[in-house]
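Here we start with a single chain on its own, the form predicted alone, put down as structure tokens.
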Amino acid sequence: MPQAAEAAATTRDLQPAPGAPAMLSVGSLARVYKGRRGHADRRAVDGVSLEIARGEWVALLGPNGSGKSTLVRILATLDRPDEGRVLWQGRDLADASNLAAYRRGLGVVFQHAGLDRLLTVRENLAGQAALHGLTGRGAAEAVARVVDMLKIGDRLHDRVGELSGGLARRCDLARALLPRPALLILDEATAGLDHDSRIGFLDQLAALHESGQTGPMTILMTTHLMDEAERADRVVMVHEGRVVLEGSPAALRERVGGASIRCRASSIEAEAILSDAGIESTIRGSERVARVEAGADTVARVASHLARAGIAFEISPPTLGDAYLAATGATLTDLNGGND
């Protein structure tokens, strides 16, 4: 079969029939890591059930150790669950033929780029195309497509090790897009990037998702950053291996209600002002954050006291971090000592 026809056949295999089930359905999934030398077993994923619709962008939001990376490793077929099952368009991935078809339509971007730093961008992409069974004209067309999509044509002859972090990430995304994936999984894919590179990578991803250049691609990403999760259609909050809350970013923020007051964590006077007003506050990194559910009069009075004391502060609507804290009692920067 010609290579272009092979690519088209793979894409057709992944198109669900009208009225088909969810793109991905996870039922009561669990992954247990055995404790060593008398330590208790750890349930990194603990009874997770989740459905992802075709073409949906879903963000798994939680701090390090919450279980989100273990979950996506299972969905990326790099690990197996101890309990539960995963269905792809209604087909059980425990079946080898279903698993093989699922992998053909899967693209994955992990924290560390899946590229050989000693090879050029072109060599990396050509090698990946070959792994997907594309050779000759089919491989050339696939490489040209992703290169054009991600605007990396002027760097094809550069070694990956010579690229900036942001550009290497774009090349890694190009690698993942070679098979025209129906499902793209990104696990903390912006880790280690500076602010501008991180935003640029996310803007590129959003543009591809919205433009339809990649077809009806479903995106599942993990993050502990609120601004990244805000880009998704739906946010699934994960805590201690369990799904604790899910919904659109706007719905989750509205669920919290009230307002948030933020100021420097080191300000003892700010803590006293908030405490005198009967408002509890929490330290999050360098900030002291207080959620105010009372009326506008209370907010105005506290703001007046903070201003008179010369304390810099910010009053804003609730954030996804506030929603996570309300649901779990933990912050998105908490580290519980475990691996995801």
Contents of the next structure:
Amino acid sequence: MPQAAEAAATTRDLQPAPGAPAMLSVGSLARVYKGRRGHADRRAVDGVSLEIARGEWVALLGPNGSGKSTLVRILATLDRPDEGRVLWQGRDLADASNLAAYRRGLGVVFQHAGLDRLLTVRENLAGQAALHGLTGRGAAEAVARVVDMLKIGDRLHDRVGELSGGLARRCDLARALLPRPALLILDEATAGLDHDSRIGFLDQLAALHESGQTGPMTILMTTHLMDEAERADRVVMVHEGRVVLEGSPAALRERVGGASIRCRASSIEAEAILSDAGIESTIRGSERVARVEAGADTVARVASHLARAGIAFEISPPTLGDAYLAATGATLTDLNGGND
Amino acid sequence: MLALTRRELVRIVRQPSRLLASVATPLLVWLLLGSGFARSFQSPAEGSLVAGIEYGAYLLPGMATMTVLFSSIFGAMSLIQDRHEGFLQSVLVSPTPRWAIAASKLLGSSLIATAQAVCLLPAAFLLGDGIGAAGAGMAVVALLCTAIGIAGLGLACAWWVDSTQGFHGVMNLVLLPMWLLSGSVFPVAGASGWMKVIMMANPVTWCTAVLHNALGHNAGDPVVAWAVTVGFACLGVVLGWTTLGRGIRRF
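The form predicted in complex with the partner chain is what I want next, because the block you gave corresponds to the form predicted alone; please supply it.
Next comes the full complex, this chain leading.
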């Protein structure tokens, strides 16, 4: 587990008071998928330990296949671990008597909206309210609250199947918020949304985080997108089922240091310029990308040479993707397949 | 629980083509088989060769059985769709007990299937059979029991099958022989030795027998028929419950 302990979180104020249990405490969690037809077993989650404080917004960042969704399925009580345990406010979820109470304060948004496409928005919300034990006036008030919060009042009588992807997502978020969850879990919740819808959804999430009933709402979200993870108080980087690095987005970026140079062309000439300056580069799509660990002088010299050669380029501060690359040697777009 | 049952009912109303097909198909099959085979099962000397009644009249309870079998299995199949579309996950993470989720799925599928099958019963009047209040009540309860049994089997199967195509394959392999060997198309008494054994072991045979008895046809011991039919419903409840309750890995 490289350098995990060293990347200090900057969210000290969000940590529980001494003696107070964390909202969620995960200890040495593992989930093993049995190999079929002679294939070896695969540890989708491999010894993950994690603490989430009350009111904290945590992003699990990693590419597809890194184990994020398996972890989330366990935390959403849809799966159970082969090893380790999960404590919710100090109560062990292996004890069945704690499950119902945990689920009462849990909201989950999955990759696919948990709504019935043949039912109207109102019917879906009323049905979900009933699943949380809300009926009659209580249900009506809960529905009115989330409808008002997410501004979907004008589409209440439309069938979910008729809504755009972004709007359906908002309705799904409304569904997850019906029970006033103390913990909101989102698993790649913006998958399939266009850029504007995605940003709108994240803005709404940020507003919700701040406007929790009793302090900020605790949010755990999985993503492979850096700009989404940037919104969180703390980013937990997951690679091959393990937590490899965690900390605030700023602390993680700062830890990497240096800068990134992105050449708009993957030409040999660009490679030669970078190579002459002692910088290794790789091709990503149509671009040549290099990480510069050296000081500002080297960056300025390389920039000057690239400009003289007529190569379009961009110099940017380190990103969470750079931090992930430095920690794992893999990029956030690596696709490993299988159960995520 | 009522919310999920209501959802099943609303869904069927919003799919008129499915509703229409589920009633029209058995009517069409009844018309075609009943007309096509009517003369084949007649003897100039002995009259009808099928339980002493017109073949069309004999076939009617079997059509009701067919409706309830296929409709309740389609209801169970919606579990696969619910899982793929994410709806099931949103239900499973709610504090609603697993038994209530299983019960609502069973009840919703079974009520729809029973209602569709009951639509065929008035056709008995066309055949001059008639059906009294007691007979109608018996028929409805028997159909409901069968629907619950089949829905439970279907849920158990749908939980482990990942695609609707795969489920269709299993359905054709199991459900079609189950119906053909239920006394719906030909009577148990006329079947060959080995086939008779299979038919007697088939729980759907006994449900069809209850329906025959309800219409005044003589189709075997009513006590045994009722015992097997109710037992089949209990089996369906147990299967549905254990599937949704224990069939997933959970804490």
